[in-house]
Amino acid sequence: MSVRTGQEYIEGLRRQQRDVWIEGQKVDDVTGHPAFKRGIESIAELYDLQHRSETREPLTYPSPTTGEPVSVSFLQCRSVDDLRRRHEATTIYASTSGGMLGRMPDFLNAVLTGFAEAYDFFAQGGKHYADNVVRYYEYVREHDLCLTHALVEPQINRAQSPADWDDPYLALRKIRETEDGIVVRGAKMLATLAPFSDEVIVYPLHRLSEKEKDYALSFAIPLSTPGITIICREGYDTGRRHFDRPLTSRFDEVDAIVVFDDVLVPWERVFINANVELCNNIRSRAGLLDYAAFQAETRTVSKFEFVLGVACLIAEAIGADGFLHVQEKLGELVGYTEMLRGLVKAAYLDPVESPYGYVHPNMKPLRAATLLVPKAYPRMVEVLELIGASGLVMTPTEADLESEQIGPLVRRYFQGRAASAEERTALFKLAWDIVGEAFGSRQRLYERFYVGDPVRLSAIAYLTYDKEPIKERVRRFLNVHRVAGSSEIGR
């Protein structure tokens, strides 16, 4: 196979007999369920763009067993000029959503990516394992699936492990292996995009201790396998119209709990089994996820520049950017914006040999991306909000606005400085979209633990820095200048 079209993207959800649920009831197909069937249109966009005369060339690359055109983002990097076609593709995606799909298909074919490049990281638990990562990341790019992945165990008491639950099946673990494969019960969250994927990867987030051996485990399936249930979040598509909810209409990606109820995972989709060590190291090990870091902060470059160009929009039609108080909060969210591209550019312009052999982004420029970001965003947020203001929520409708009887007062009284009644209307609709529905709720929410807690991941970057080069200099350079007769600092 090649890269499929967005209608063969649909075409083969359509096909799939799952369990999926939402708001207490059973979905048969859902392509066309009104929850996901705009949101599942939109994935199909991103697949038809591979198709495309202008952007074919920089989306795929040749398969390197069957020579067909097939997704850059399962190109394994050797150059710079490689990390920049991947930098180029996730950027063309984004923009088609204004950053705002977390999950387009592009950020898990680069997890596994990652994965299949880890050959002796995985073989650590047996060469079958390591051949098991390879083998599927050929067939997920060479079929052009579309994945999700569960990672988070659910909320049911953080302050003890899983396997001091009252109920130890309650966080998927293994219950016992047979020929065909290991049988696994319990749940993952947060999948997000799984009614609109083909299959699942699983594994674990968080750090594991021995007596949690059961819990340590990886594999990916398909979702429409026997036992496993998808339990959605409300949807946030209430079947507005695309001009009212410019940004829910299109691009609710719904998140779901998966659960499994003793599924059969076959043995050669088990990259590890009982492994704490090596489950412990998914995050830590070099390499693993790099390509995936990579990809969210570039499609988050996107997102920071789309509202900031809502923000400068907003100001100039309503005449507010003459004002002082308001220039300085844009050049804020400039400030955050070109941060952030300053650092997603010094990753691959700055790479760095993988324990593999590969080259990979730097990741200390994205490690302080993803220290930015979850204090930026909301924070471009919250600008937005102050720049629009009481307009935020007294704006009309399309239908206000085609109405014969109050069409022509709408017009009148909801023009702005620099824009017709209809043109801010719609740039207050897409301002409202991000600050004050469910779905913008949901994407700060999203963009502050999207990688984990930051408080822990600011602890992370402190602790794992090499700072004894820097304290070094700071040592040297007191003991130039300390007092006659007195001791060398630091010694």
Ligand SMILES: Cc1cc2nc3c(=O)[nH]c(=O)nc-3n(C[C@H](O)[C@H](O)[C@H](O)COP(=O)(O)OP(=O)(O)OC[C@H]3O[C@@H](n4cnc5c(N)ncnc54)[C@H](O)[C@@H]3O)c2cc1C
Given for the second form:
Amino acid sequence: MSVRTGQEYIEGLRRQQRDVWIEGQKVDDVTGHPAFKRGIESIAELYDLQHRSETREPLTYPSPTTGEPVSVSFLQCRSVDDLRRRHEATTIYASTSGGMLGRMPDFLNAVLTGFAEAYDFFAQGGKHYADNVVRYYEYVREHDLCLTHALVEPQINRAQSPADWDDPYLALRKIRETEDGIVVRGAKMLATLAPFSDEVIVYPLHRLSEKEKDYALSFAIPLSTPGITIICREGYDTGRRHFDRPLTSRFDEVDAIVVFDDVLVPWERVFINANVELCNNIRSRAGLLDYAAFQAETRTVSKFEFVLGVACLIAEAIGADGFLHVQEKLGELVGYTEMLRGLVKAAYLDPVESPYGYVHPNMKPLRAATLLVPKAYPRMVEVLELIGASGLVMTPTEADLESEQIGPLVRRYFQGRAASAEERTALFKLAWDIVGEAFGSRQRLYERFYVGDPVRLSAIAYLTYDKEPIKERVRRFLNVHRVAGSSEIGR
Ligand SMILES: Cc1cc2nc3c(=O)[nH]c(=O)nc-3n(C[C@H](O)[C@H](O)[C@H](O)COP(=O)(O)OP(=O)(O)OC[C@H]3O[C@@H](n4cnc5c(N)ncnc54)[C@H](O)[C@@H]3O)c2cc1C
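Output the structure of the form predicted together with the named molecule; the preceding block shows the form predicted on its own.
Expanding to the full complex; the earlier chain stays at the top.
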């Protein structure tokens, strides 16, 4: 097999019998359902890019097993140039949506590539598990599948371990082993893109304790496997015209909870089997998720640029760009965008050798990026709101503009200093999708949480930071200036 076209991706989804639910309705064919159809078409567009003459080369490389073109998102990097290829590919994909598609298929391809490189890591649980990971990576690469991932327990009681909940089978866990595999029960969330995906990959996000051994699992499985139910959140795409909801109508990637009702996971799809230590080390030690973090922050650069662009155009369209405080706010957005771009660049221009001998992006700047984005993105949206003001709600629809009766009045009174009524309205509709719609609110939530709880991430950044050299500098300074007892401070 080789890279798929958008049509092949859509047909793949159509062929699968899956138990997908939205707003109380079972969906027989996601590709035709109004809540999913246009989002799926946007994902299909990403697959098509792999075949276009202008993007085929940067998005593909020859498969190490067949020589056929496969997605660059599976590239195991040996050089800065390889990292640059990954960066360029994600940038091309992200530019189609202004970075608004958070879980483009290349994200989980990046996760899987990191997993496959870390053979020795998975082999600690048994060589056959490591073989499973590598085989699965090759299978997804060669079939160009679309994956979702589900890492978090249902939000039932965060004060207790799921093992101590009244029903300890609510969060996904192993209930038994058979000759054919492990049988799992319970739910995992929050699987963005689940109704658009072929398979789900599972591993835990939070640290587990020994009593959570049966929850310490990693595996991948087709979403059409009997016993799996996908319960989607409500759809945000309600069928409005592209002009009126330019983002919602294209890029609602739909989140879901995945319920496993005594599902058999075949042995060849099990990567970690009831191993707390391995699960806990996925994030902290092994460099498994470096490519994924690189993809995520590269994608976010596109989003920052996009929001900055919208803010600049709005300020110009209504003649607000000359005001000092508007310039100051736009400058703030420039600052966030360039900080993020710089962090991502530093990650691949100053790479590290992974524990498994590959060339990886440097996680120090990428971790800093994960601290920046949850604070900067909501502020960028706030600035858009402060500059757009009433124009964000006071926009006509495309139907108003087209109307023979009201159209001339609408065109007269909705023009901007530097834009026709059509241009100004299109711009403000775009901004409204970012600022005001359910789509935009979810985007804000996404940037705060998609990589984990920002509070705990920030605390982890402090706790794991190598503080000794900087503390020592301060101690030396105090010693030079002869502050009594200063050499003992912080020891
Ligand atoms: C739009 C969106 C898309 C997402 N997509 C995906 C996806 O594709 N796949 C996936 O697996 N996940 C996804 N996530 C889930 C994401 O990983 C979680 O939102 C994130 O890890 C936080 O977990 P939570 O939402 O369950 O919050 P909770 O853990 O329930 O936190 C709720 C509040 O309680 C506090 N809190 C909870 N526990 C503790 C604790 N032990 N110590 C201190 N404070 C605590 C938190 O700080 C927070 O304020 C997505 C999330 C969003 C919002």
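Positions refer to the first chain, counted from 1. Under this definition, the rigid core comprises the largest set of C-alpha atoms superposing within 1.5 Å between the forms. All of these numbers come straight from a predicted model, not from anything done at the bench.
Residue displacement note: Trp21 has its CA displaced by under 2 Å between these two forms (rigid core superposed).
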